[in-house]
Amino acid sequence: MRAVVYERYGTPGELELRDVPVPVPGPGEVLVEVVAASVNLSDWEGLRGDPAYARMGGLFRPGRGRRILGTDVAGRVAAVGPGATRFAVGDAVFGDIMPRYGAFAEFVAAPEAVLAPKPAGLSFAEASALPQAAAIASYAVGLAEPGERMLLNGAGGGSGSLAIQLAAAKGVHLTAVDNADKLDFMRELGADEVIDYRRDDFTRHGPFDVVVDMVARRSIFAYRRALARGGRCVVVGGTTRAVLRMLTVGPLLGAVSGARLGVLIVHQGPAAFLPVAEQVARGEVTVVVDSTYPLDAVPEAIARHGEGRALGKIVIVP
């Protein structure tokens, strides 16, 4: 089969399209013929090996089981491993196969427990764009109550584009932050206010009841400045330094200032993304697909994502 492989951390230029063996599904696994797979921040970080926590699979080079990127996948079951009983050959499925990778290929083996039947109302491209993004968006918006003020940094990407819609439907007043090219896009999705982070310091706005940062790089004290008393701030990704400070100093600063600061913990699995997928299938929420790329253009796709140019999700179609 064809797959996009990399042997060392670096730029998208490290990625190569190769012929590799088709994986064999193990106990409790199924082999999925990939119809679509979407690009996530974890792919950009895994390729670069940065932040440091992206090297958990291999300190100096990616581990053998992590040399094909891609975790969000949608496709059809091509074979069933020993003891796997939830799906049959031909079933349309989708899911997030993290912590393993492998979806930027024609086939990938995955535990059946992380997959769900694809709703008939979703295209394979839409389904592949949902698992990680929908889980993060629903957990993030779940922190805010109707009528509260919420700020979301990194709101123009996959998770953010869903979170804006979920917040609007819930009656949360949302301030969306991203680069200038995404401001109109975020307004159209339902953001109440928008900020270009390159021209304006979003931590000097507010106060906000909830702050969620998808790409944390700011001082923990800057986040606290943006919060109302009793407010909540969580980060989803970002620099190792920012994440570690939120894990260690965050609870201490929160205890003395009446706020709560930490890292957003998102549970994986179908229960985390199926509710949003069902909303999409009913037409209540829109999956924004920025663009689609074939396997041989994965380097360009990941570069577009990593450089912050995508409006919504980028999808790979083998």
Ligand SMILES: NC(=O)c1ccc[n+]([C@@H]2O[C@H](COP(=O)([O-])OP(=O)(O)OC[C@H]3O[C@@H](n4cnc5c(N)ncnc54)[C@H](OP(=O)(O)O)[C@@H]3O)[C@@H](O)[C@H]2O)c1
The other form holds:
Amino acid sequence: MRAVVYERYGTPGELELRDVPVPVPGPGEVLVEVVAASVNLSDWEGLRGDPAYARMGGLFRPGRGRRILGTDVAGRVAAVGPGATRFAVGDAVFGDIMPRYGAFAEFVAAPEAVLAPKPAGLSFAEASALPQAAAIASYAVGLAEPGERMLLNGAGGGSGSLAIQLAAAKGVHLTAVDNADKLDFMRELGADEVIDYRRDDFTRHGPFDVVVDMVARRSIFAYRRALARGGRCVVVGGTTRAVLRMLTVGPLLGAVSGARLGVLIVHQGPAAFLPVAEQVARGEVTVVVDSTYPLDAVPEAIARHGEGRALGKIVIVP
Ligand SMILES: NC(=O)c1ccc[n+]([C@@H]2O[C@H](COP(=O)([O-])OP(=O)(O)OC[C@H]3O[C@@H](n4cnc5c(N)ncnc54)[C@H](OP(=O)(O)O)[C@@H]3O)[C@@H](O)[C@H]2O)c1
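Can you switch from the form predicted on its own and show the form predicted in complex with the named molecule instead?
Now the full complex is given, and it begins with the chain already shown.
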């Protein structure tokens, strides 16, 4: 089969289209013929090996399972491994196969437990754009109650563009932060207020009941400054330093200052992303697909994401 392989951390130039053996599904796994796979920030981070936690599994070179990027996948079951009973050959499925990678290929083996039947109302491209982003978005918006003031940093990306819509539907007052080119996009999705992170410091706004940072880079004192009394702040991803500070010092500062600060751990899986997928299938939420690329254009697709040029999700169509 054809797959996009890389052997060293670096730029999209490290990615190469190659012929590799079709994976064999192990116990409890199915082989999926990939119809669509979406690009996430974790693919960009996994390619560059930065932040440091993106090197888990291979310190100097990507570990064996990670030589092919891609975790969000939609496709058809092509074979069933020993003991796998949930799906039959030909079933349309989708899911997030993190921490395993391998979806930027014609076939990928995946544990059946992480997959769900694809709703008929969703295209394969839309379905592939959902699992990771929908899970993160629902966890993030789940932290806020109707009427509360929430700030979302990095709101113009894949998870943010869903979170904005979920927050609007829930009656949460949302301030969305991203670069200037995404401000109109975020307003159209339902953000009440928008901030350009290159011109303005969101921690000087507020106070907010909930702050969620998709791409944390700030000190915990800056986050604390943005919070109302009793407020909650979580980081979803970001620099190793910012995430570690939030894990270690965040709970202490929170305890002494009447706030909660920590890291949002998202338990991926169908229970986390299916409710949003069903909302998309019913037309209540829109999944924005920025562009689609064939397998041999994965380097361009990942560069477009990494350089911040995408409005919505980028989808690979083998
Ligand atoms: N906690 C967990 O369990 C878990 C699981 C999976 C993934 N993650 C993490 O979750 C996050 C989700 O990201 P995603 O998929 O939505 O990523 P994405 O689509 O790349 O969106 C990130 C957005 O942040 C913007 N951005 C970049 N630098 C920024 C800054 N300094 N200030 C404000 N905005 C900035 C980007 O815009 P530009 O670059 O265009 O400016 C982009 O629009 C990632 O950090 C990922 O590593 C966490």
